[in-house]
Structures are given as structure tokens and as C-alpha cells.
Amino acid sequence: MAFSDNIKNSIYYHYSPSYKYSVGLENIKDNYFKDDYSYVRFTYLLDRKNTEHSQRNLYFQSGISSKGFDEFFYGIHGDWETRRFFVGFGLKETKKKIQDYSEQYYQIGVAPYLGDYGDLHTWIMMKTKKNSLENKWSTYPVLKLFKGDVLMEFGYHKKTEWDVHLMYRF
């Protein structure tokens, strides 16, 4: 996975021995604190509910920094979706020697068409996010595309600049 926004750029490699959890390494270029470091990460599926028409997921996430055990993060993120509608959120606390901070986001979207299995799927979304470093909400449109093992998400706001998420599963 790759993430990019005004705070940081990261590349995250992870392995999932089971659908319940994953372990991995995230390399970070921190644009806010002008620093480079890595996290050893752990993600755990707290809850999943599949129905005939929807799916719900809730995850715990955590990481320990290469800068030491006193620099780490933890949080939760989740989503609920049907083939037509999507709602998601994330809450994250980061502990750093320089300054602790929190991040949160909320996302809602709609699929303009319903594709079959294997088709290109498209979501038009609105995302709002805030971190305690800048303490301002940014709300902007996001385009999410996925097909097979590839997911791409692009959003832009003048405060947060590009908000990009790329993922490839193999």
C-alpha cells in the first residue's frame, strides 16, 4: 500500500497469515516533522459482519517506530458497505518524542453504477479529516476505483493537497 497527503508519504508492506490479522513494515517520509522512520505494524480484525446485501468491518491498528519503543501509534478504523453505498471512518493516536497528535477521518460514498464481479468498480465519495497538529477540518471529494487486486483512491483539497491511497494485493 502507498499513502500520500500533506503530513506524510508512506509505503506499507504487510502479510496476512489469516483474514483476522496482518503484520508488516511501513516506511514513512514525515513531511510535517521533516523525518524518515519505519513502523513495525500489526492490524487485527475486531469484527466483521457479512449479510446478503452488506459487509461491515472494524479493525484495530498499531505500530512501533524504528525511533524507539516510546514512539508508536494505535487506532481503529472501519467501514460498512453495500454494492451502492459506503461509509467509513478512522481514529488514530500517534505518540512521538517531539509532539503527540491525533488524526480522524470520515468518508461517505455512492457507486454510480453496479458492476459485476471482475468489473471496474467506481465510488464517488466525500471525505472529511482533521489532525490535532493543524486542528482544521478539510472536506473534499474522493474518487475510488478498484478492479481485482488493485485499488486507487484520489482526493484533493487546497489545505491537505493530494490525498492518495494505492493498494495492490498479491
Contents of the next structure:
Amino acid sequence: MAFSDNIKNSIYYHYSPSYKYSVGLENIKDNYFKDDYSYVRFTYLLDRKNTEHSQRNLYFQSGISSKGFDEFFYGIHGDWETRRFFVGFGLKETKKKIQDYSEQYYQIGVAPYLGDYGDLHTWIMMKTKKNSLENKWSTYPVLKLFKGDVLMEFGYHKKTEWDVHLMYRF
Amino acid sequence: MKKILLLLVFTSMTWAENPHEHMHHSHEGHLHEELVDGKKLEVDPERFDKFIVDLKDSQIAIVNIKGMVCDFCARGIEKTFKKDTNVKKIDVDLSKGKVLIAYNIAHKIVFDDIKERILINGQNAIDMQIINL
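Taking the form predicted on its own as the starting point, write out the structure of the form predicted together with the partner chain.
Zooming out: every chain and molecule, the one shown earlier first.
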């Protein structure tokens, strides 16, 4: 998984030995603190509710930095989705020697059409996010596309610029 | 004349019954809304016919799944079952929340095994129908 926004560029490799948790390594180019480091990450599924037409998930996420055990992050993120609608959120606290900071985001989306398995699927979304470093909300549209094992998400805001999220399922 | 009339009535009755029978039985490999035993086929018949078109000596597990709301999430189901050498073919029907799995006819299909594989991918298998071709 590759991710890029105004705070960081990152590549995240993860493996899920069980549906309950995943472990991974995230390599980060920190754009705000002008630094490069990695996180050993652990994600745990706190709650999942499957129904005939929806799925709801709540995850705990954490990571320890290659800079030392006193640099780490933790947080929760969750989503609820049907084939037509999506709602998601994330809260994250990051501890760093230079400065601690927090991040939060909220996202809603709608699928303009319902594709069959194997088709190109499209989501039109709105995302709003804030971090305590800049202490202001950014709200912007996001286009999410996926087909087969490839997922791409593009968001653009004139101040925070591009949010890009690429994922490949092996 | 009476004999001709009786023959005509009998013929028309026989003709009227045949289409009804075809709605309830499998016929030349094409299944319709109901199975031979009267149970409702819980899958789109057109999709099912397309799925089995090149299959012989197979049994089809039609698995009803909860939480299968996105294509990207369902990819893992296909990948998991394709690793099984007993599986010939798989189809995911997102709109009806079903997965069709074609197995070799000799394989014993165990629902608990299917449930476990679906659960590992994040969804819940609720029930299953097996159809022999």
C-alpha cells in the first residue's frame, strides 16, 4: 500500500495471518519534520458486524518507530459500508521526540453505480481531516477506483494538495 | 367427432402441463427457479446457467454470505478457493451475496470448512445449497 499527503509519503507492506490482526512495515518520508524512518505496525480488529447488505469494522492500530521505542503511534479507525454507501473515520496519536501530534479524519462516500464482480468500481467521496500541527480542517473530494486486485484513491485540496492511496492485494 | 374432440382436449391438457414441469426441474443442464426436490434455487438462474456451461461431473456449492459488500474485499474469497485443487471454478455474485463454487464430483463438501475460509476473509457464510450436475 502506498500513501501520500502533505504530512508524509509512505509505503506499507502488511500481512494478515488471521482476519483478526495484521502486522507490517511502513517506510515513511516525513514531509513535515523532514525525516525518514519506518514503523513496525500492528493492526487489530476490535469489532466487525456483517449483515446481508453491510459490513461495519472497528480497528485498533499502532506502530513503533525505527527511531526508538519512545517514538510510536496508536489510534482507532472504523468504517461502515454497503454496496452503495460508505462512512469512515480515523483518530491517531503520534509521539515523537521533537513534537507529539494528533490526526483525525472523517469520510463519506456514495457509489454512483453498482458494478458486478470484476467490473471497475467507483466511489465518489468527501473527506475532512485535521492534524494538531497545522490545527485546521481540510475538506476535499476523493475519487476511489478499484478493479480486480488494484485500488486507487485520489483526493485533492488546494492547500494540502494531493492525497493519494494505492493498494494491491497479493 | 366425439373421439376427435376428446383427443383435442387431451392433447391441449398435455401441452399445458409441460411448460409448468420445465419451471420446476433441471433440463439438459439448465436449472430454473426451483430444483427437482421443490426447493427454491437461491441464485440468479441465468448466472447459474452461465457458470455451469463448461462444467461436467461437478457439484456446485451455492454459499450465502453476509458482509460481502465490496469487490475488493471479495477478492480474497476467490484467491482462497482457487488454491484448492478440488475447486474447478468460482463465481462471486455481489448483488445477491452468493458465491458459487464448482467442485469435483468426488469431493466431499464440508460447510464448516467453507465457513472457516470465508471467515478468514472477513465475511460470514450463512448457509449452502449443493447441486450435482
